[in-house]
Amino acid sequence: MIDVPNGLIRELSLDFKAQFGRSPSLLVFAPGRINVIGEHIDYNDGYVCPAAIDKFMGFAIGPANGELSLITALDLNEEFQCDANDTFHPEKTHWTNYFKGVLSQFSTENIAPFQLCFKSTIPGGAGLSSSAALSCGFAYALNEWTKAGKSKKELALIGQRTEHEFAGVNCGLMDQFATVFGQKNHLLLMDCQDLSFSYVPADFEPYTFLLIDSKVKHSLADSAYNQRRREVEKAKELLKSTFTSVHSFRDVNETQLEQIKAEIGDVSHKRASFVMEEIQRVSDAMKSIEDKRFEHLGSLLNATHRGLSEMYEVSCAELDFLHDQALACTGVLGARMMGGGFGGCLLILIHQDDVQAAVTQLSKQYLAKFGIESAAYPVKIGQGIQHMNWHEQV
């Protein structure tokens, strides 16, 4: 049986039978995830801690009647017909460019026409990392559905490019790997070098982790994720060049970064900084971690935070302040924002018996402080992509 909630899974089943008159003949389920540690390192040679979350999203899928296939979005009531086997071209911010860059990529195969509905319970725009799970979620139907045989590695490329391509987002691989190949009550420390992975034994108690919305989403968060790469990118390049034992920021070394400060300039120094301290965090905190020691692990977290605020600056007022308030709070050892930046979640490190208390303390602050209403998710770490057949359920 797959580790998903009952009542989503009858859920989605009733509501492809209410649009397509029929049963759906598989189920597919995939994970958001968190990152404890390791932000913004996916794409710089690092090592990162994320792991899947028990919030998914959710595709049934089935034969169609005709030649043509349609995929609804049921939480936004909108429908997108399509040849499947056609050649496509993004759209500018369109939901369908996550179909369109999966189905792209599928087109060696002869897709058979479907009907598909899908919905979420990844709260969206929290950096919960939806979009990979639409993505690889979608890839993982379509390669049941065809098929293709395409490992899960393959899969997690498969939503990587929907992002760069469609999606027009230079992501890395960890919030695929993620998704993809996530394990119940483990996190996944995955070398962004060679893409190899462990698994961690995810045991915090008597702490867990609780996530905080700021229900805000900048609109610069896209164009600026790509930006930060481009300043760290030009001190890596160069750092390559000037220093032949340098292959990535696993090799750099203080000295080295200085000598070449005056080129790059101080934003491009201040994004390499913060990854240098980033990769050399995550080390740490794995250490923490199997010590159980979650006083050191929460003071990374705050390190984390302050260098994702102060030198990679991607956080917003928002996130700022309640990290700052979540640090008052009884029980928490740690707190950093997550996920691309300017806005979406803090991962907060709590006592468990704290949770409530703070999720009150801290929506009241909030929304004295910008008149926004934040929302709490307690979060359980759980089970990568999953699936059933029809005649699998009870």
Ligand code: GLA
Contents of the next structure:
Amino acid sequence: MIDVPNGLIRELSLDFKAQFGRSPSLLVFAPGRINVIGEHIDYNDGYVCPAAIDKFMGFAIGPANGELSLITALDLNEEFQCDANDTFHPEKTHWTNYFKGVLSQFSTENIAPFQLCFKSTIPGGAGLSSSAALSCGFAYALNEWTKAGKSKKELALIGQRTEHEFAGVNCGLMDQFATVFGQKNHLLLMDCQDLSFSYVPADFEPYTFLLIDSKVKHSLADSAYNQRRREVEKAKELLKSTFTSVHSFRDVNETQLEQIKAEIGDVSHKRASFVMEEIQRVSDAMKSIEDKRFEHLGSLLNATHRGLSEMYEVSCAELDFLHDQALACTGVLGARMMGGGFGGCLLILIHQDDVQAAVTQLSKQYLAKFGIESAAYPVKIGQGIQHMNWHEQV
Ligand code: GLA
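Same protein, the form predicted in complex with the named molecule this time rather than the form predicted alone?
Now the complete complex, all chains and molecules, led by this one.
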């Protein structure tokens, strides 16, 4: 039995039937993710600590009548019809790019024409990785559909290549791994150098994680993300060519970074310092979680927020405000902006009895300051991608 709300399973099946006049053959559910700590270091030799959450991109798929395949975006009320075995090229920011990117990586398979519809319960633009759920979820569905036999790791890499080549975002692999490999009630501790990972029980009692969605997404987020990557890579390349002992950011010490400061400039220096500190913080955080020293974990989250805001410069006024106000709420041990940045969610570690009061307080203060209604999502850590065949329907 899969761990997805029955309501969503039923809704998606009925939507498919309404669209295409028959029942689907297969349903796939790809979750969004949180990341406890380890931000912007999945493409910087770091360790990251994400987890899948109980919000999903759901896909229903079945055979098409003619030669062409049809994809319906239920939330947008838009369709995309194509020959799935065609050659695809990216178009300017459009949801179909995620499908084209995935299809182009199945070009060695003979894809039988299909009808597919999809819908999401992952809030868009909130930094909860709805795009990784979209590309990896479709890759998973197509893998089942074509019986291509690709591994979960290959599906995650397909999702990442889709972002790079069709969406123009040079992301790391954290989001794709979280949606593919997530495990209920566990964090995924991922080594982004060799892509190995282990599961860590997510037991924070009596504390819990709460997300406050700032509901802003600043428009230059994607280009700024790619720019951060270039700035930090400039530092890494020089470190590697200057010091033979340096193969990755894990091998660098502060003295070495100081020695190349003049050559890389202040900006790249700040970015690299953040990366080195964040790599260390993840390792400290893992010890705090193991020893249940949650106050210490909270202080590490705060340090990550300051680093992301002041050194990596990916926060924004709205998130900084929410962060400051969150720390003044009763029961809060720590908080930080989460994900790529420039908007999206604040992740808060808070005593479970104080959640409601904090949500009320923060939404009031945020509305008064920015005139924006925030949203609050209590975090439930769920399972990675799951599927069910139609005959298993509840
Ligand atoms: C986005 C990217 C990830 C990661 C985070 C920041 O979510 O897709 O690869 O870099 O930002 O940690």
